[in-house]
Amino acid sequence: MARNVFRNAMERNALFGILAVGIVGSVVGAMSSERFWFSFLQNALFMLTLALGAALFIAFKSVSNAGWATVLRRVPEAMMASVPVGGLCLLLVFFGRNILYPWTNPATDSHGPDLQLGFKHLWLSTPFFFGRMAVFLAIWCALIFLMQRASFQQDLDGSVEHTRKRKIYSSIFLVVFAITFSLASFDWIMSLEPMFYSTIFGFYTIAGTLTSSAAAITILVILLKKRGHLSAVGDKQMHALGQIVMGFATFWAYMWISQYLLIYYANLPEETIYYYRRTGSNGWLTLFIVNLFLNWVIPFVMLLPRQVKMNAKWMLAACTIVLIGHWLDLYTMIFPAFFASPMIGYVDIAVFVGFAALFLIVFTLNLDVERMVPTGDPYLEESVDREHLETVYSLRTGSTVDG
């Protein structure tokens, strides 16, 4: 049985507590404000994106066969535990639908004649749309526990045959995930303004969920270290998770300079107003600007010096202002086309604190203290540095735990 690496019964409580809270705070919110599915939706989103991009950390460290990040892959694995979770909160859209979504309400016809029109009448259907959210979570879904499997099951065994087969379920990840991903992000976030359209938002979202979710593991990591566990995890694995980290941040600041650049040229208005509501108002402006501090200029600052990447606490910093960038960069993509103005209440908060709450209790229910590394893995050698060999020999012995 898992134990939890939050064996205080305070910190259990205190998550627990900080739960009901968010609930609390959402059923009140739901009820007596506009803002609620909005902020229900940026904050399912948040986990979630979080969760897939653990999935993504382990499919390309299989595929590639890369064995440097063998020693903390149960920290990512922990982490897409969360995916069926995230899945069906956003499920709950459906309730909040008419709110959401403007095109679900066929009384509504303030996006103009066009969306009734063709195929995009098609397409945005509410039996559709939510039978494709449906069939998007269950195949993750599927493929995250094919991973899983083969990933515990080699710990009994020890069989290489089991890294053949998470090399596979993996590639067929990458490549349904980079698909199902991007029309994903075109309809739960793109078909909020369902008269704008960007050819590169499936990539912008896929930038964002892979640099939110290397921070998220490299915090994790980090914390789990100095609580005594990953003791085998040394300054290879910290400059390397640094460094995607910092890489990350640099493809979603490309992605993000590309589509304005590209829609700021070509000057439709169907495209244009998507960037005339967050830069028409000096709120919406200065978080589009803070924006990209958040998520690029300052991660990448900190981030460049070599011994940086090593230093526990800069890291710890860099990392929590790239989720913080994330979460608003999700908060700018689908509350501008509804809000005159920016502004964050106690719906918001008690959301995003639910939320909050639910990752970290999923986490650690699947984090067991007792299998936190994977001892059969045939690269876990290869993974470590010289001095923590000792380390890994007594692990797979079972002469020593590390917890």
The other form holds:
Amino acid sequence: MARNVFRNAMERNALFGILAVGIVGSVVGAMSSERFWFSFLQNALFMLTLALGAALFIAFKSVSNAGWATVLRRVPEAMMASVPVGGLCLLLVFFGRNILYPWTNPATDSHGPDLQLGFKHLWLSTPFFFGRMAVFLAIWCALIFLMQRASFQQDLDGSVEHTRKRKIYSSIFLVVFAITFSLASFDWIMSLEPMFYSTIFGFYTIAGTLTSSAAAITILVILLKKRGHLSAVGDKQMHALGQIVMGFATFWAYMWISQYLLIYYANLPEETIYYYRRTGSNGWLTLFIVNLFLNWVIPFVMLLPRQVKMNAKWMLAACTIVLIGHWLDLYTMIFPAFFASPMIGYVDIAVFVGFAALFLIVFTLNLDVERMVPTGDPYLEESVDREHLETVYSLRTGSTVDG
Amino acid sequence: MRATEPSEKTVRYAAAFFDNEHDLMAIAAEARLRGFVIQDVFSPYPIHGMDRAVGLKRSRLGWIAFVAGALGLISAILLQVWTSAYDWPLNVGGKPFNSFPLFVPVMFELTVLFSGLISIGVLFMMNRLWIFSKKKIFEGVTDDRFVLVLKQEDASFDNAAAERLFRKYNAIKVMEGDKFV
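May I ask for the structure of the form predicted together with the partner chain now, the form predicted alone having been displayed?
After this comes the whole thing, all chains and molecules, with the earlier chain placed first.
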């Protein structure tokens, strides 16, 4: 029987209540505020990138034969269940296309004739744009489903074949993802300003995805440990997660400066407009700098000492900062395209709260306490510290179903 | 993994060979508990938690790497500001002489370079692994043997107890000698 991590029914109802409040707030916002669709796009992307990053985490792990994370693998696996849900939400952007992507309506578009010619005209046509979106999401969902199925089947028969299968699906996913997600971020974010070019934009968003999802995995693992689950996760895993968050945060900073530097060097008007909008007014300039601090400077300095990576409180703080940073990163990618100064209204809060609750609901519904540890995985022994081996053996004999 | 610095050059030692890391880890912990002084342990690969089992102090190498990195960062800034703004200012594409974003790649590279090279160098010096160093290598220790070296400081070293301890953890071979350097 599926048993989820809620301590009691009240917790679950509270989460659904928050979701309901978020939805009501969003609907009210959709009717009254011009900011709604931007906020919706931002938070749907926030949810989707966390889920996709979890899938990347699993794929990296499978492809590199890494054993250490096997004991906590069900956490990113439950996170990636949000890809179909987040994807469906993102498809709703279709109804806000006239506000978000004015070029979908050439009659009223103010970008002039430049967009009506050549390749951009073909690429940014409404049916192709949303068709592409649906195809990308369908491919991701299919590969994630296959990865997840091979994982759960292994619990039942313990066959190594599933590990090999996961490796194949993961290899395909990594190659496909690198291409499709780059194109997707061009589509969903860069085309808000259709005259702006940046070829490194896809890598920049992938870096943000990796960092924030590693931070989210860490936070969820720590919270689950506090509830008495995942007791076999020890210092080794926490240390490795800390290294991953810190490493990817640095990768993000590398991509950030790479994009900034190339545009600064070349000094072409259609490229510099992106940074002009984000540093031109005091409000946006502040957020521009805060963004760099939240995503890299603070987590990097915080996570430098080894002991901090094994300290739950410090890790929670650092990872929360990274998550806020990723949210702000998306905010400063999306909003300055249309708004002269930053502000946060009730709409933004309602949409965020709604998506956060939705993400947590999907996560908890997909995290079965009985199957919290992948008992059929041959890497399980390698994954845990010696003092937890007994726990793992008992799980393995206790829950394996024969036949 | 160096547990203690070899201060006297004529210290006698007893080395026990094991064929897996778990025995080595366990015996290291128990030997310390029983009052033996661990000279060093050897293994073909790093073992998680071995530093704690041997009772190593926290390595100072991290601080050295940090200071070296900071030194690299400062030199990169000084080098670029001095050359491009003071010694020989050149107008490149209308950018200001002190255009900070352009300095970032070199700042990054020099930080990594200084930090990497200096910590590797210091690591070798701390472990006395310089060229021509005559460090004792036990047979099989780079392959599949795990070795614990106990210091036989003075007459108080209990040979019988050591023997029993070695046998308890399935030592394959025991070696004695002097001048462990």
